[in-house]
Structure formats: structure tokens, C-alpha cells
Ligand code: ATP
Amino acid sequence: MPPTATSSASQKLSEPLGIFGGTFDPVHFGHLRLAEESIGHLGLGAVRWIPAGQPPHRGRPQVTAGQRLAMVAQATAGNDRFTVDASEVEAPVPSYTVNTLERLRRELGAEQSLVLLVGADAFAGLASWHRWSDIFALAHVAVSHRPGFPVEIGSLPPALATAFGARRLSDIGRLKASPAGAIVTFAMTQLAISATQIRKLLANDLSARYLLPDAVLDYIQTHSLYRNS
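Show me the one chain in the form predicted alone?
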């Protein structure tokens, strides 16, 4: 298993730290490419993966939080830029992003540059998140999008469009100059993979090979996850 946030990952980095939260039900190559490419595009020192215990924006996952954590650990093993944070898994309350960032600020201090990684679809719904406007006081936000399909300010809800226009940063190198507050965007390799698609394949006893790491698929098969019966 890669180092967890309770060990070496808690130390301050000189480069920005990427924060990648999600349900990861299950984790797949699309997640891994987003995290990997964000390091190069944004100049991150590392990416901290944070599986949500109780996701607030979707129904209850099909498998336990502990199983999703184990799959993320399997998927990220061997990449020394990835760490896994287990703090949210047993949380008795929903895993709100703003609360997670507040916890990280207490752990890492006010000066560490934090970069919240989100996809374009998730970003479009940011204004519906719990205390969403407080996120910018705690972290930068980096939005990944498909090549050729940049985030369009006119497609965003009014409040989010205002924030996007005021906070957008074109010089990504400046992320390390401040701990929080900016919005940046970057194009990532498009992989037409979704956790929903994988769950449907597995539920119908069809192959999900090459959509997620073999170690994760082995874990799923060993524990008979995502089956209809």
C-alpha cells in the first residue's frame, strides 16, 4: 500500500499538493490519468487521493468505503507521487469537500499550496456544493476538460461564472506563489471510461479488463463485488 496521509504525506511540500477526492466506485484508468497528468500540467509535487466515506452528491455506493479505499491503494501502489488519505472513510458525516480542505489546512498549515482536482462536469455543479464559495479560501481549483472543449464561462451558473471570471489564472506556474484562491484549467487525455460503465459490465458478468488496473480487477473478483447476486 502507498504511504497514507497519516505518515510521510503530512509533511509540507515546496510544490503544490493536488487533492483528488471522489467515490472511486471503482477506481479506474480515467482517474489515474487525471491524477498523473495533473502533476505535469500543474507542477504538482504529489497528489493525495481521498476516497469519500459518505459521498454527499450521490446515492450510497455499492461497496463499502473500506473496499473502495483498498482498491485505490491497489491502483496507486508503485507511484511515489501518489498518497492515499484514509481519514474520510470512517467519518460519521457526509464527506463535504470544504470540511476535508479545512482538515488539510490544519494538518499542513496556511502556506501550503493546495490544488483541488475536479473534472469539468463536476466543476459545472460546484455552486451546489456545501459552502462552495469557502473552497477558494482553502485551495486553488484545477478543472480538467476534454481536448478541444475548454470550460466556457457562458455555460456556467451565474455565481460560478462570476467566480470563474474573477479567479481564472492563465499562468499555471503561479499556483505555488499562493496557497489558494485561483482557478486553472487543463486539457487531459480523453478516456471514455466511467465507473457506471464498469459496474454495469461486472453486474452482467462481462469483461472490464483494460478499463481499470489488473490489481483492482483481481480485488473485485476475489471479493465478488458489483455482482447482481
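Just the form predicted alone so far, so send over the form predicted in complex with this ligand.
What comes next is one chain alone, with no partners or other molecules.
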């Protein structure tokens, strides 16, 4: 099991800390490569994975929050730059990113550079998130390319396009010079894998092997998950 956020991840880092929230229903290699490649591309000291408890932007996940957390723990085990934060899973209220970042600020202080990691599809919907414009006072935002989702000003809703134009930083090395406020994009290995696709395969009794770690697939099989989606 990776360390939890109450151990090593609570220590302040000299490098920026990546924050990676998601439903992870289930976690797959697209998520893992995003987190892994963000460390190299963005110069992060670590990535903190934060599975959502009750995701506000989508229907109820098909498995319990505890099961999604356990799968993320399995997938990230053995990578000492990854930590898993169980706080949102245990929370009784919906997980809004802005509240999560406020919690992290209280924990880590005003100086720590925080980088919220999002795929291009999630970024395109950012302007619908609760108090979305407050996010930039709390963290930088790093957008990874994802097959089928271009990151272009012209394809974003107007308010987000304006924020993107004003905050875009091309020198990624400057992410550690300030705690929050910039938007960067980075190209990761393009993997057209989605949790939706995996759930469909499993519901149809088809193989999802090589789309996600074997340990996660074993967990899914042991607990008979995703059989009737």
C-alpha cells in the first residue's frame, strides 16, 4: 500500500505537489500515465491521488467509494512519489475541488506550489464546477492532452477561454515560482482508455486486461464488481 496523506504526503515539498482527483471507477492506465508523466513534465515532487467521495458532476458510481479507494491504493502501490488521500471518500458531503484545495492549503500552508492535474475533457467542463474561478487562487492547473479532446481556446466556453488566455504559462519551470494561478498544458502518451469503456467490457463479460493493472482487475473479479452495468 502507498503511504496515506497523513504520513509522508503531509510534509511540505520544495517541488510543486500534484493533486489528482477523479472518480477512478475504476482506476486505469490512462490515469496512471497521466500522474507518472506529470511528475517528469511538470517537475512535481509527488502526486497526491484524491478519489472523489460523492462526485458532484456525474451519476452515482457503480461501486462503493471504499472500493474505488482500495483500487487506487492497489494501482499506486510501490510508487513512492504517489500518495493516496482518503479524506473525500470518507466525507459525507459532495467532493467539490475548490473545497478540497482549501483543505490542502490549510494543511500545507500558503507557500506550497500546488498543481491540479486534469485531463482535457475535465478541463473543458471546468467553468461548470462549484466556485471554479476561486480554484486559481488555490492551485495551478495542468491540463494533459487526451485523445478526442483538443485543448484550444476556440473550443472552450467563453469565460474559461478568457481565463486560459490570461493565465496560460508556457515556461513550465516557473510553476514552482508561485503557489497558484497559472494554467499549463502538457502532452502525455495518448491512451484512449476510459473507465466507461472498462465498465462496459466487464458488464459484457469481455476482457479488460492490459487496460488497467492486473492487481485492480483481480480486485474487481474477487469482489464481483461491474457485472451489471
